[in-house]
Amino acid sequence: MEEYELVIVGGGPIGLYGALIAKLYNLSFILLESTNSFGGQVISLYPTKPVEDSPGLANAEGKDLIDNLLKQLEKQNAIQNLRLNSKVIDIINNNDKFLVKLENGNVISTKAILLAIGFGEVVPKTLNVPGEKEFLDKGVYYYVKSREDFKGKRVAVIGGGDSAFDWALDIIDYANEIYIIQHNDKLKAAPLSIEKFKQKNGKILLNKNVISINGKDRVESITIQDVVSNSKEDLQIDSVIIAIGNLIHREQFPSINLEKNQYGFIIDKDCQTSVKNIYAAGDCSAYDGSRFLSVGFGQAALAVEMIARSLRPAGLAPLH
């Protein structure tokens, strides 16, 4: 059985920063990320969106933030402490240690845990129409991985909220033609985003349902139906971005009872949860305020420092 002083659960920006601080404190640690890539929601949902709330990063995008964090960890020779495809399914309190159970059957023993799991697993809502699954990554997307995917394309963005308009504005200078398609006559996005989209000659179709996505090897068109007249028409489209919201699957650890409220795990001033030596940072913590990255980074740094102090009560040297 592997043994560490600290297990960090979650490989988003907060978990990665916690790993950096753990390395600087020379802790024995492992970071466990459930998916096949680091970055959490920043990479899975917003890789090309500007990062406005992280200090010292001018004109950076989400993927730049994660790349820079990974470079910092690489510089500290800590990449080997990061593990992908390692979903934690339970935490068992075992006297003065914890047993961390993974979906693959492995069990890791640790003295302390930092939870940096965000809001949980984010799964995009689907249209559930013919062609959606068949053309996934062949013209059907749920977010923008690379703007180049849409260069010179005719693009339909499904949805009328902030995410839909954010994605549309993100690629509007790359696409040849771009539509916002909304199932009713209400747009929930910020008025400034809607106006900017119109100024850039984006087209808005209201009261239209997408009833199928069509093509041979990849997307060639979509069939839309008017909700008032029920009339149908085919719209020649190369790419479809489905931005109708997300489902959140919060991670559960059935063998351990962590106090929580509607915001997340309840933590004290040192970011410790209701269970001694289990800490939480970032979106998974019960922070009733704006979810700035800087707050999560500060929580992660403080939590790891408190862990280092508890494990090394004598002789802990300051980092600076």
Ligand SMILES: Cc1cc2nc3c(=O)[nH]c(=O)nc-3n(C[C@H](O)[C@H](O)[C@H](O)COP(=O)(O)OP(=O)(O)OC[C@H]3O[C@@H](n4cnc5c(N)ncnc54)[C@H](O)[C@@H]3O)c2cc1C
Given for the second form:
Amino acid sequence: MEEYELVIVGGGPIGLYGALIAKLYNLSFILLESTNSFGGQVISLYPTKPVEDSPGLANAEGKDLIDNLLKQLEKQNAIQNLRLNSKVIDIINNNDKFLVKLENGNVISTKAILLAIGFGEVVPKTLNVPGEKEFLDKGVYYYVKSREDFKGKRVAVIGGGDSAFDWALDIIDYANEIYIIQHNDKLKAAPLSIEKFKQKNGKILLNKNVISINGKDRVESITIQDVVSNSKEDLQIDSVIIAIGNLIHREQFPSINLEKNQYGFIIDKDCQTSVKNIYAAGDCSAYDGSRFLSVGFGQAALAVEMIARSLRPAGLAPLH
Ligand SMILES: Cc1cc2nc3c(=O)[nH]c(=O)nc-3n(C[C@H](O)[C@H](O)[C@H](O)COP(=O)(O)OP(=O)(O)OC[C@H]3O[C@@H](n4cnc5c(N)ncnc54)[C@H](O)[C@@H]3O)c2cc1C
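Can you give me the structure for the form predicted in complex with the named molecule, which would complement the form predicted alone we have just seen?
Time for the whole complex; same chain goes first.
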């Protein structure tokens, strides 16, 4: 069985920062992230929004912040301590250690845990149409990882809310042609975004259901059906961004009794939960205030320092 001094659960910004501090303290650790990308809410909900309150990073968009955290981890040779597609489903108290159970069947033993699971796993809703799974990352996307993917492309953004328009506006200067496709006649996005999109010659198709995504090796077209007339047509496009909302799932860790309130896991002044050697930081902690990245970073640094001190009672080398 794999054994570590520390397991960090969650690869959002706060878990990543906790990993950096763990590496600087030379702890043996692993970070487990349930989805297939690091960055948590920042990447799944606002990668291109400016994060004006980022300490020391002028003009940083969400994904710049995460890229920089990953670069810092790379510089410390800690990328191998980070694992994707590793969802923690339970934690078992095993004398003075914990067994961390993963959905994939693996079990990891650890002396301490830092929970950084935010408000849970954010999973984009799917359209469930033919071609969607087949062309994932070959023209089908749920968010914009890189604007370059859309350079000179004909793009259909599915959805009529803020995220659909935010993505569309984010790439409108890169794409050759861009459509917003909404299944009814209501657009829920901010009127200013809709106006901007129209001014930049974006096209809006209302009352259209996407019924298939077609192509050979990658997306070549989509078939849309008018909800009023039922008539179908093929739209020649290269890429589809599906932005119809997210599902949020928070694990309960049934074998361990961590005290919670309406904000999250209850923690003491050192960020330790009601179970000794399990700490929590960031949005999953019961911090009764605005959700600031900077608060979560501070909690993660404090929690990891406390863990390092308890694991190295003879004393810690100063970090800086
Ligand atoms: C639209 C929006 C804009 C924001 N803008 C700002 C801003 O400008 N400035 C600012 O300071 N803050 C901002 N915030 C708040 C900030 O994004 C959050 O405080 C921050 O993301 C919290 O980070 P976290 O790592 O605690 O949680 P998250 O970002 O939620 O990350 C948690 C991670 O844990 C993973 N996870 C969950 N469950 C498990 C499990 N069982 N096993 C393994 N992994 C798991 C998730 O997949 C996710 O990757 C904004 C939030 C939103 C929604």
